[in-house]
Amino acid sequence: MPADRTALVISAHAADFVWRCAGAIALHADKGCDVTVLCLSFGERGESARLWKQDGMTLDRVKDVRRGEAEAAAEALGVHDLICLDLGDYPLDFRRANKEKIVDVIRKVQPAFMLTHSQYDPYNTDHMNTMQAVLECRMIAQAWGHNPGEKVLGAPQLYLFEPHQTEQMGWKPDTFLDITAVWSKKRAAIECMQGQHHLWDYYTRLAQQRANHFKRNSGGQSGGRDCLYAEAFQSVFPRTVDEL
């Protein structure tokens, strides 16, 4: 891997990339390409329920407890940088200005592949339309004539990771990636996220049920390399390869 190697992980909310690639996030920091991680609000409002029970509790607290989370988790991952953008929930504010901030940062990282949330989420429009934003302002960062004498963004590879209820989401993976080697830092991030306990065990569960399907798509019986904990990943935009 090249030494100066980058990617962009473009979060919803501040949990969405501990549950969804936390995995790669770690094993590609670990292999020394620098991963920021964008996170476009702190998932205050709609997914910080188990914190809005609590007696006394403010929309400012609630960012603050998401903002240390998030900081922790990417802290155990090995982020090389956390930004919080703080554009609001259900729903995301994507005006104009919003989307030029999204752009600005990346212009600023210039990376090698980027992954964010699907193409359709029913259960919340918040990520789908993440992703359809994601997708324009990757085309807004390419244009020369955006900002001129900045450094357009060449044509990075565009990963949707897995959401939550997969069966609804019209979203099929095409890659899998062994994240065994970094399990023990996905949990760790996973466990830094305390308003979100309920969802632990479930994507404990999905990395085992992604291990078989990296395993049967490696060789599967007939000599398919081992892998206890995977991620899945559906790739945008066609790949070009010297050797399958």
The other form holds:
Protein chains: 6
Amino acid sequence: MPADRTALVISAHAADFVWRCAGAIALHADKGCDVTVLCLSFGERGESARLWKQDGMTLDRVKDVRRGEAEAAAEALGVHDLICLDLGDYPLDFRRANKEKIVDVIRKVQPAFMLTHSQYDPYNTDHMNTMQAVLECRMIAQAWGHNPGEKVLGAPQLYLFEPHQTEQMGWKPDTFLDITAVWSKKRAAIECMQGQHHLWDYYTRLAQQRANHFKRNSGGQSGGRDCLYAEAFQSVFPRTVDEL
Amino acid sequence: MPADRTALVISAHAADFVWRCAGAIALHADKGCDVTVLCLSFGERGESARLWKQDGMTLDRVKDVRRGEAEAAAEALGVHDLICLDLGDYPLDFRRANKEKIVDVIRKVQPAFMLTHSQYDPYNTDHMNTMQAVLECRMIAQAWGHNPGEKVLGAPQLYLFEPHQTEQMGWKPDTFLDITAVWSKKRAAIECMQGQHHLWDYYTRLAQQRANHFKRNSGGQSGGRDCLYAEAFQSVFPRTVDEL
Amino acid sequence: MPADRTALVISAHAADFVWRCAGAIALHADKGCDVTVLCLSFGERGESARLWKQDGMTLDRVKDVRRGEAEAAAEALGVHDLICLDLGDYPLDFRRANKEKIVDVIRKVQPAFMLTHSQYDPYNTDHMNTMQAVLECRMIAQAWGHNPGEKVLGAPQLYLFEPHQTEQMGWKPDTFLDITAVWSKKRAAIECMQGQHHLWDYYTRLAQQRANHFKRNSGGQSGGRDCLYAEAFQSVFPRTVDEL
Amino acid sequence: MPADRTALVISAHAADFVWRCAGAIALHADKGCDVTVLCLSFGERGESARLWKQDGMTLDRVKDVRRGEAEAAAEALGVHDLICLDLGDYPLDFRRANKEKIVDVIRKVQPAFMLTHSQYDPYNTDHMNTMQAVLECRMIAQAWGHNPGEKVLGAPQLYLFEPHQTEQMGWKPDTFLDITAVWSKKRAAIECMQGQHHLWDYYTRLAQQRANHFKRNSGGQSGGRDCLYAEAFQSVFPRTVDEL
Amino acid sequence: MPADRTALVISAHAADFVWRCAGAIALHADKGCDVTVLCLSFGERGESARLWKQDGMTLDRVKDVRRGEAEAAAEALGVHDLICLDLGDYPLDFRRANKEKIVDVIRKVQPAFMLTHSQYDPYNTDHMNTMQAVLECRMIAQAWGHNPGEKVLGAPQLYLFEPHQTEQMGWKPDTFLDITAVWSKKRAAIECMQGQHHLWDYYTRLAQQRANHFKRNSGGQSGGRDCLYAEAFQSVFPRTVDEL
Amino acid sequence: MPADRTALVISAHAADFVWRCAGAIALHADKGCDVTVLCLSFGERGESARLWKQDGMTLDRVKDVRRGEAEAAAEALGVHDLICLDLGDYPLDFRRANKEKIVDVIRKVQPAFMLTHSQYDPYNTDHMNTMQAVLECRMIAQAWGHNPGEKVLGAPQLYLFEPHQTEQMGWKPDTFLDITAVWSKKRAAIECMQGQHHLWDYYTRLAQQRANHFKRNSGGQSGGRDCLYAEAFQSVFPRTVDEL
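In place of the form predicted alone, the structure of the form predicted in complex with a further copy of the same chain is requested.
Following is the full complex, with the preceding chain placed first.
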């Protein structure tokens, strides 16, 4: 991996980057890649049921708790920079000024690759709207006439990380990443999510299932490489290679 | 690339491996990979119009000419082994005994990756039937109970090379390979196909168009790597990686 | 059916609920289910050609006539509550405040299931935008942080009722409902639509065609249940069952 | 459930019915439904790697072991009738005479619903060929002119049970079945599969993941019904109902 | 229309050409086009339930009755040539020799366009297998090496006529044909099908629904051309034109 | 072609109409069809990299240069009317007032057919948003209640012209147009695009490739009509015809 490689994760709500790609984050951070995580919201309205069930809860208090959890998780994973845009959730507000904030981050990071949500999600329109917004912001970041003088973006791959209930989202993974070496960091980050205890084991089992798929595709019963935990991703753009 | 890497191309008719993946063959051969080409037929009935227009032509003479062209092309590309099964074309005959011959080749080659036709082709059912047969033969080659004692196959990637009129076939490339370094070999192989002169420039232009796509996806207007000729492929199976 | 079951129909224009699911409305109303119909607009601009051909017609007069028709149809079907939001049509205006009005209705009704338009409609973008808006509003209605203290929504099924020219919309029905018992009510509601006389027989024939499909799928030539009129629906979400 | 309801599972290889729908089998058996399991092969060539690694193994011995496992699993699940056709595997042999054997079973069982493999499976063509064969045999069983005098088949639903690596198969579940009550039976059946120990925990975790999905779709954070183990299915044909 | 234009309809069972494209046949016959109808079977096993319910019925008697109906319908429509191959039905037998018979007919007719069944049909695999066979036979008919000396086939369009339950087949029409002028002939042909009386009105209503779609797409409420009866088709291949 | 036929091209950025449908424009202009080209933006931010690399460049200067190129190209093609809306690019601004400007143009032109971008484009969201906007504006233009008194739109076909990297966009052409007769005009228009010199040969080769496809589909090796340059299009709506 080139020494100065960077990556950018764009997460609709504060916890998405943990469930869906904490392994990829920790693994690349370990390799010396600066990984920036951009949380568009704290998931304060839609993914904080447990907090809202407490007496006297307010929106600001929910945000504070969720921000704290995200910061702790980022710390556990070796995230280079955690940026929270506080755009509101359920629904996310993608007015033009907000998209330009995302463009600014993309240009600042100049990522070698990006990660975000699936293209379709009938359960959670914030997720699919985020993916569409990321495509648009990637395009704007490539425009020489947008803030002329800034360094324009190249053509980074965009990986779509794993949604909940993959088949309902039409999401099809084409890349399995072995995260065995950083699993303890992912589990630590998961355990920062105090309000969603019911998902801890769900996402642990998921990583084990994906490891089984990793093995199937790396050799199967004739020498598939061992792997205990994995994450899966769908690529939006084709790869350019010098060897098959 | 590991020293003993091998690859297997399965071509429905004698010329398909030239138009569709001669660059990949020459490139990997240059890197020391043993590339075997398996031609299921000579294209003697369906892709030899020019020969059939000659007086007194016979099936055997057509086959001889086409075999000669395939051998010359294989020579130009540095093919390790050219195997012609003579299964008949338009239509290919995929009876079980014939599939077992394909399995035998797969097991003998033990390819790190395979290349064949697209999944759908309403113009040429030989092409799509070949793809289905390759999936089946790959599965049989993995079976421990098929010819017990032989080395079983692992889980090689299967790349689908470019069909004619891609959009009609529902073929979507996810991998672009730079073949600039070996272009002269591909062109030489193309020129071995005396009966299909009308396709020489078609496939030359195609390689140039794919090079444009290679550049778009490797950086675009902000430093896309230069590339003059490329080939495109669609992967059937997901990749297993240690880094995104 | 549980005693207190409720349902919510979200109709882009005033007449859509009649053509597309009047049978389902009348049938469930008969069973004691409170069915609320939410008309986002009166179809005053785009689906009132006959009125606009009259001299001196105004937008308000068109709305009045269309509202009257919708009320008469709702009466004929036993609709529990007819709500008209008057959001404008061709195009519908889905600004955030308008979506929140829809969320308010969803929360008030707490439907066991919802019905709305198909996901795609190149002829009528109001229809597909309604479907997207309903997904978003369903999500917001589930958020504990949206108007804290209100009862949040569960996970009601969303059925997509039949669009015109189904194949062009990519709509595929998975549920056929026998509406023979309430056909006379549907026909009475259809006849309230004075400005679209050309569609009366069209939707009558459609119900007969769907009845044929009902029979095919309930036993076919070996005892398919008789059915004279039916409606068809596509489910967005999977079912949860205790028996196949 | 009607007293004389029957069901038919068509399993390509001996163990498929266990991994993929043992819960559905045990649950319906408990309700008094006669469930017949039809194994087209023993998986003797392709899914018995562990046995083939033993010295001096023969095809017949593999079949015997696999048949024994299947019988034990069927016993654990309360299967009414286990039928093994021994059609050979990797690949399954679907010559016409073999399809007629399947038709005979379908007609004899007269199932209210059937279960089989997914429509697509590039890893295992036996699976997708089985699905195609089941469609064809269902059609033949409906023909009044096939073995005139026999009772013809009605229009049973065909459920596609869960393949390995669902997203690669294009399989999308629309029905989640709560199998918590019979989980111990499914686990017991799983443990009969001595040669595939590595899959025991895989399919246990899978049932837990599907239970999470069951809960999401039966109410979510607002009262989703509890469920510890579930199975998921895709329906081929639409449902005919009297109520949404 | 050129004076010597010919067309070929390939119908799996004896009645399919009537329900699905009798209007197209009669219309083109009226214009001087020689339309050949090729029935692969009589539908004697699978689509003759009413005959089989009679005492003492035999396969030959069923075939005779069905052949008579097909001949009467062909007569009513002005069919140039009705060819019945008697390949058996439920399932059709597509062994190679049978495909060559189809190739012979295609070459003899040299059609300007062809019509056959939809690509997918889970209710009736004869239908989708016919479509696949037609693609293969079209390819063989184009091969210069198949029966050298015969006139090879050009590149005729292949239209897929309307299946029952279109949405379940993934069939999407792109061409609507006005058959008002020949409706009485289609109805007369329909009434030749004595054993399927229940479909007479079904296919009459269908033609009326398709006429509504014809009007929608030829101008809609601003001058859509009048049309009382229509048929719909899906094209397999792109069109080549001199004007949009 | 009727004497007073008109057509409308809606181009997201100034140069799109040249690369993607200049042949169709010139061909129809030659036949006496009034072709209006509507450029939503000048591509001033996103498709003018070469200009922005010049010192002291400003947005207005870029627009002026690009407008000049578009005017020269329109002149070369015989465009009836070139309208530039200057809505901004990367991203295009589709606020309601802007859509109404598009509706005004559609109503004024009353096109027999329209051309615009593909439905999907992950590289360039302006392109896919334009297609969605065109669908919406077409619908509004058909509404009798939109600016009552104006002539409403009929049901013009909407052709989607060729995007870059077609397979990534899911674009499938169904119509190939022979533009050999006007090729020199298209090349002249292409050469007006001074800032995108790298695309001149790309789009020349593309026209040659499409000519090969034209020939394949108009007869193939048995008399396919000669054609040196072609363009390809995807239709959104079905055709209504009197003959197949």
